[in-house]
Amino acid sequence: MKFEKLALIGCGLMGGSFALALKQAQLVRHVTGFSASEATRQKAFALGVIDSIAESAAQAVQGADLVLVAVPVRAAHLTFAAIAPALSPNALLMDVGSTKADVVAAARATLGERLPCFVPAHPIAGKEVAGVEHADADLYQNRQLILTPLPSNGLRKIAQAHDVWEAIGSQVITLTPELHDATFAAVSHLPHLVAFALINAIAQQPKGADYLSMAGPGFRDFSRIAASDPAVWRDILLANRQQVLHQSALMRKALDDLETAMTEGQADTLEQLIAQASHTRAQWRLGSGVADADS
C-alpha cells in the first residue's frame, strides 16, 4: 500500500502529524497541503510537513488518491463542497473530526456521487498545543482510531481506511456515527466541559489566583485538558450539544448524590459512592475500549 499523493486540507497539528506519519512509514510519495492561513501553509512547507503548497482546497485534491480533511468540524460543510468537483472517484477521503453525525450530514449534503469515497475517522490523540510546529510523526502510535463507515462505502474502501491508520500505529475500532458521538460525549466532551467549568469557578473567586498557586500534581493532572484550544472545543461542544447536555445532566445527578450525602452527614453513603468511583477507575485501562479524553 503506497499513495502517490496525499492532499492535506488543514495543515495543523492533526493533519501535519498524519502527513509526517505517512512519510515516516514511506506510504506516500508527495504531500500537497492547503490551509486557509497563508502563514500556516508556508510554515508547513518550511518544516517539510508538505512538499508543495496549494492555493485552494480544490487545487490540493486534484490528482490525489488520498485526502485528509483536518479542519474544525464547523468548516466541514464548506470544505467538502469545495473539494467535491475536483475529487477523484477512486480517492480515499477521510477526516479527523471529534464529532461524526454532523460531519456525516455535511458530507451527504455536499459530496454527491463522491460520497462513497468518504470514510469518516476520529483519531483519539492530540496535544494541548495547536499548530503545525507541534506535528509529530508518532502522534497516532498506539492510539485508538475510530472509523464510522457509511452504507455507501464498499468493503474495499473501508479496508483501505483501516489499513492506512493501522500502518501508522493506530488501533482501529468501528462504530456508527451516533454511537461515536454518544460515547465521546461521555468520555471526552463532558470531561473537557467540566475542566473548563472548574478552572473558571476557581479563577472567578476573589482569592482564585491564590488558590491556584497552591495547586499540586493532582490538580495539574485533572485540569490538564482545560488548556485545550478554545475555538476547537467551542465547535465540538456545539456540534454534539445534545449528547453533551445529556451527559452533563447525568453528572449533575451524580454530584447531587455526593452533595446530599455530605449535607446529611451520611458517612457510609458517601464512602460507598467514592468506593464505587474508585473501583471503576482502578479497573479502567487506557486503550481497553474507546475511552480517552485527549480529543
Given for the second form:
2 protein chains.
Amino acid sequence: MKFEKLALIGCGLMGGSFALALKQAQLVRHVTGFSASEATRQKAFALGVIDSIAESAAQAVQGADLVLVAVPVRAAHLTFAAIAPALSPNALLMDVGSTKADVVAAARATLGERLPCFVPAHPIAGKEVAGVEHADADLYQNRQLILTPLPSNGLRKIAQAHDVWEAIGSQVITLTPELHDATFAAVSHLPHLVAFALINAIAQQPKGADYLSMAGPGFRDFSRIAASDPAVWRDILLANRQQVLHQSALMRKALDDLETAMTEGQADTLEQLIAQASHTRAQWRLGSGVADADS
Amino acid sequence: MKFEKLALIGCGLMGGSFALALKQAQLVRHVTGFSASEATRQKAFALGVIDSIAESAAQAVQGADLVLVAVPVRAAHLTFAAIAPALSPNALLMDVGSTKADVVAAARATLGERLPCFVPAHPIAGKEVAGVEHADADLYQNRQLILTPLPSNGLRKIAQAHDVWEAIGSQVITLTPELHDATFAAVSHLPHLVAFALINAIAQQPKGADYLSMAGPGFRDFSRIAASDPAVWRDILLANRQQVLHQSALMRKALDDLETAMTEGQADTLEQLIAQASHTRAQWRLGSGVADADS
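Rather than the form predicted on its own that you just supplied, could I have the structure of the form predicted together with another copy of the chain?
The complete assembly is shown below, putting the previous chain first.
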C-alpha cells in the first residue's frame, strides 16, 4: 500500500500529524494541502508538512488517491460539497471528526455517487495545543482509531482505511456512528464541557486568579483538556448536543448523590461512592477497547 | 538544621514520602513510625521508610523534635489528643492535611499548652495511588507547600517549618486557614468531586464499560484524580463541605451557561465561553503562586 497523492483539507494539528505520519512511514509520494487560511497553508508548506499548496479544496483532491478532511466538524458539509465533483472514484476519503452521525449526514447530503469513497474516521488522539506547528508524526502511535463505515463502503475500501491507520501505529476499532457518538459524548465531550465550566467558574470569582495560582498537579491534569481549540469544540458540542446533554444530566445526578452524602454527613455513603469511582478508575487502562474487540 | 528524631504518625504515601525526603536530604538521624494498621507499620519498616516501629502515637512522639501527622483529616482530632501529653515543648509538629480550618480547630481543642508547636501544613503534591509502597523521596520537589500558621506560633517555629519544606524542594506559601480552604475547594476538592461524579455516571450506564474501554488520553488525564484514596477524600469533602458545595454551585452555573448555548444553538456564545476557558487554561502555569507571592 502506497499512495501517490494525499490531499489534506485542513492543515492543522490533526491533519498535519497525519501527513507527517504517512511521510515517516513512506506511505505517500506527494502531499498537497489546502486550508481556509493562507497563512496556515504557507506555514504547513514551510514546515514540510505538505509538499505543495492547493488554491482550493477541489483543486487539492484532483488526482488524489487519498483525501483527509481535517476541519472542524461543522465545516465538513461545505468541504464535502466543494470536493465531490473533483474526487476520483477510486479515492479513499476520510475525516478525523470527533462526531460521526453529523459528518455522515453531511456526506450523504453532498457526496452523491462518491459516497462509497468515504470511510468516516476518528482518531482518539490529540494535544491541548492547536495548529500545524504542533503537528507530530507520532501523534497516532499507540492510539485507538474508530472507523464508522457506511453500508455503501466496499470491503476493500474499509480494509484500505484500516491498513492506513494501522501502518501509522493506530489500533483500529469499528463502531456504528450512533454508538460512536454516544460513547464519546460520555468519555470525551462531557469531560471537555465540564472542564470548560470548571475553569470559567473559578476564573469568574473575585479571587479566581489567586486560587488558580495555587493549583497543583491534580488540577493541571484534570483541566488540560480545557485548553482545547474553541472552534473545534464549539462544533463538537453543537453536533452531538443531544448525547452530551444526556450525559451531563447523568453526571449531575451522580454529583447530587455525592453532595447529598456531604450535606447530610453520611460518611459511609460518601466513602462508598468515592470508592466506586476510585476502583473504576484504578482498573481502567488506556486503549483497552482494542483488547475487548479482539477477545 | 538537623533533627534527632522524626515521629511519623500515619505511614502512607504522604508521610512516607516526607520521611524519605528528609533522609535523602540527611536532615534526620532517626525516624520512628506509627500507623493504625500493623501491616502498614511493618511495610514501612521493611521498606526503610521508618527506622523503628512505635506501638502507639504517644510512644512515637516521645523525645521527637519533629512530628508529622499524616492521617486522613478526620483522624487528626484523635491523633492530636493521643500525642499531646507526650509531645516535647520544643517539638515542631506539622500535618499534611488538604483542609486546614478543621485541623486547626482539632488542634485548638486537643493540644492545650502544646498548641504553639503546631504549624499546619498542606503540600500541593500527591499521586493517584495510596500507600507507603508508593512513597517517593522526590514527591515534594518543585511543589508548592502551604503553611497556615497560628497566632501562637513563634516566628522561630514558623521559620523552622518553612526551612524543612524548602530543604526538601518545596516552595512555601503562607495563607490563613480560611483562604486556604476556599482556594482548595475551588482548585482541588471540586475537581476531585466532579471526577468522582463523572466516573460513577459513566460506569452506572448499561454500556458504561464499553464506553470506558474507548476513552483516550484526554479522559486519562481528566480522570486521574478519581482514583484517589476514598478515606482521605471522604474526610476532605466532609471537612470542607460548605466551601466545596459553594464551588460546585458556581460550576453548575457555568455549566448551565454552556448548555444553554448548546440547546439554543448559539454558536458564537458557545465559542466565546469555550475560548474564555481555553485562554485561561493555556495561560495557567503550575506553581505560579510562588512567583506571585515573591513579586
